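To begin, one chain is listed below as structure tokens, in the form predicted on its own.
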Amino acid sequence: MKRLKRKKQNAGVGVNGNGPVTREPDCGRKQKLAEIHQALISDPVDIETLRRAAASRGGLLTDELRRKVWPKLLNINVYDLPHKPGRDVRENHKDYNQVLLDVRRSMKRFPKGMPATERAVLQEQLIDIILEVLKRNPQLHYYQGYHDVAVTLLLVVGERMAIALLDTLSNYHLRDFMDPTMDSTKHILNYLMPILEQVDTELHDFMMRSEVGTIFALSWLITWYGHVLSEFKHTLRLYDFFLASHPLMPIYLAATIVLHREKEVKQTECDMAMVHHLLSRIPQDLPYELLIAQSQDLFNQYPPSLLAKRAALQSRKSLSISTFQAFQLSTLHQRPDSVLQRLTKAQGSTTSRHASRHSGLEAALPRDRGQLWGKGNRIVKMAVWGLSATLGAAVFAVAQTAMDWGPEVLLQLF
């Protein structure tokens, strides 16, 4: 516990691996922007620099950069995005009714002041995004809270790129939450108490006596905190961090938040209901940069491999954890967007010429050739639109209470 207390004395500044960090000056921001730009145009793309930038103080700084960096962190070619879903994606889909209900209840996740008609369009897109990813991956099972992840992606990158990002996240970072039962989710939650025990045995023992368990952190984990934070800028900062980190980083952040509230917890009556009530409501004024840095420190000091040696964590294999190393390696050989754009144009041009030669009308019908090129180039135009369009970051209200998850979800945890 001494280590944590020393960090709390520096609560006015962020802490990273290089020592104290105060508010980032303009020169630091400009340097970070330059480093991100250089990493993006390197061939291959400098993924390690992008990961450090996303995790370090301030994250990726702007939505414009997120639209460029998030796809690289997930090994997505922005010039080969999925098509917009057709109306048939909703036909006979077993999860349609539940997705519809969850999206209809997500109005507070959209920017304040957004016209109702615009929000309605985005909600329809959100339904289609979720159903499209599920249709592409029949092995995945929808869970309540999945839409909180999807809406965050939609608001930043638009519909087509959101499909690509959500598809990858669902098969890697979120994979354990998408099993037919909650067993894998409980397995991830089970890492929380061992982390607390390593840092503060007194706090750990108090929580064990209260029998509070870890259910209070469920919505934090499965929505990447999108369901419980009232300011969109804080949600985006955490998404920068999580996209650049190990799939278990959200549970390390949960432990850091509990440790940060140590005094509050210990002053609460040692009763399950009282402790759960306290912890299930995240304060909206948390020092996020400090907590992010401390989460990284905890991960380095007590990695999952160390915690998994405990008997309670050996009984189940996590797909998110077991596939993460291979996923990270797959991101290291990406071409910069300028190269991908050139290759896409060349491919479109080749396709157009081939189609014209095949018809034997290339010379006779130049107008058709232009139309064929237009079809190939439309891919590029849509991808560029996906990079440049933005809805902007805005404040959204405190999310719904734990009962929004539905009793059927909570019952699966016991």
Contents of the next structure:
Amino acid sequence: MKRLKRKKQNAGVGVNGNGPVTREPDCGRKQKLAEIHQALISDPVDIETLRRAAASRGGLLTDELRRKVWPKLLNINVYDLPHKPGRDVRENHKDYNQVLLDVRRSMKRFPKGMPATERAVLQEQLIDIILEVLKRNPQLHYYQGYHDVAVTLLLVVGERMAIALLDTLSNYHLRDFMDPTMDSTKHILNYLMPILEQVDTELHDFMMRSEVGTIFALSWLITWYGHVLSEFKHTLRLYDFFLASHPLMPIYLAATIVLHREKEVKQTECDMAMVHHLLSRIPQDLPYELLIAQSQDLFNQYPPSLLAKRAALQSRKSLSISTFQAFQLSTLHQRPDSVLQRLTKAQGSTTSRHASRHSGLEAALPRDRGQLWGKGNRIVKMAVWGLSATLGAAVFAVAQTAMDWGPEVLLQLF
Amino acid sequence: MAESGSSVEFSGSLTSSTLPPPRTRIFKIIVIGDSGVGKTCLTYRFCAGKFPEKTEATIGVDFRERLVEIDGEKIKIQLWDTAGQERFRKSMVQHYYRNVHAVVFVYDVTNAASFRSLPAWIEECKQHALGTEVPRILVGNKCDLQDSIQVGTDVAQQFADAHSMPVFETSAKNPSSHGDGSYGSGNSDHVEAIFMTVAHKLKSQKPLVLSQPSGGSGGTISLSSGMNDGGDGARSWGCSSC
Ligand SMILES: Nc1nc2c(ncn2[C@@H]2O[C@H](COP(=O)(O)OP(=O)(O)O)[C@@H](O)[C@H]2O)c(=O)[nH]1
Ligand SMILES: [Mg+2]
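Given the form predicted on its own above, produce the structure of the same protein in the form predicted in complex with its partner chain.
The next block holds the full complex; its first chain is the one shown before.
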């Protein structure tokens, strides 16, 4: 474990792919890092500070921190993660074909420089984690776009932690999208126009006249913008924000984006097709930090409860909204990782040897994207990719990396 | 961006400076069918002139358009590319069935299930009050994959006849190649011909004459082996006249 720690530190902040974006105001960054760190070791974990950090300028700064903070935001014990899915996860699942189809053609979601073989391994993992979560939750139904959420998690936290995060997200934030029908999703989309109406009646009326509807924002909402942003660092920034926010926040951001483009919209021909076309294409150079701050303001000024008084929004209940408060409460009593590790280990040893399956390694597994397949990290790379493929490859990987990670860590992977 | 490079086909055609004069007629065509049959590739092929390198799942509705000239008239063809997953149809795509002028049903010739879904799609259209008076065509895609064909031309033809629509077999990937070798005349673009056929139909109810699409090479456009050439011309349009 010690060794691992050291490696983690080496892989730290500086080499992270999304460093440059957030680095300019360096003074604030250092302080933020310290605050996050402090919040993580507080007992109980200082979740309020973590939420604030995730939403405020720059978000969680690095993938290293995301691997530590995202689980806290979702009340997940990283020392008690689900097992890697077995082969049976793919058997007889009604959504298997659709998942396969969507994942196989989701090439764009993977970093550009990633070799095809490595991407292929991740795609297989992606199929597995999606099916695993669906299998654990028969009440949840796959939708096209769910894979865009899953891939974002997978690329940052690795397979096993991604299952845990996705499971919780699916039962809370994404819950409304996972009904057998999309009526609840439509209900959430119905919050969009009332927000616009509060802020800019003229724009609202223009859009109503055009009969554009709200489908242009559908993929934004149900993928948390993962489907429409081409820069992964922007997606991550938004995920930091949404993981720390109310489930309706993606809709407030949608409203903010439309408001931001108000002039363009009003100059467009007042026609469904034209307005849909304009809005459904998100400009890739949006000022994300500004928009995030504005959506928070909008949220505070016109909270969901206020909007819900409107007739159109009264007819239906949203599970994501109604369970949110309880969910937030549940995150308040988390122990820091050092304590969790000790506690979970103690618990594990009283049952079977295998039960102590959790490993801090999981947290370190995918390391930093871009570094994985970078030059200087051959051995780590072998281990990660080898382990994720077949059992045969996994054994091979152990042989390759035993010196690096120590057998006690590696054994816990199986 | 929902589809790779999907902004490409619009560059130019949608900026305000090149907006066609207001009198330009717009033909709205909705493209439906199971997930993965190639709806996105077909619409992209028609609007951008090439096979997209990577497509992604279509979430909700995507929109593509292209300006064409038919018999001297400039016409905007608007294609509404829809999500195939069932849950999207029911409550999402609905909105876009309104005011469409034509419907293109797509199945995948290498996937029998996608063919078996067609009755459900046709039913769905009916529910949105798009009856037989709205021109409808059937497109069997991916016929470049000759070795894995699961839906024969004759079966497709029978089905199309029964539903009074013409059927075309094509490939969004390689639209000028034909498995049976008998239609490989020159470099005519099949996908283009198909959508232009619909546009012609819309422009006029007169017997179809396929004019040369804008930018096309001189040759005659040959329609596919799956083309409905025997049916009752009154019921299924577009066939007996070619
Ligand atoms: N061989 C072949 N593959 C195709 C063709 N059209 C689409 N595809 C592939 O089929 C898959 C699904 O295509 P897509 O257009 O996304 O299907 P959609 O879900 O109906 O929009 C993609 O991997 C395409 O590359 C074709 O004509 N030939
Ligand atoms: Mg599609």
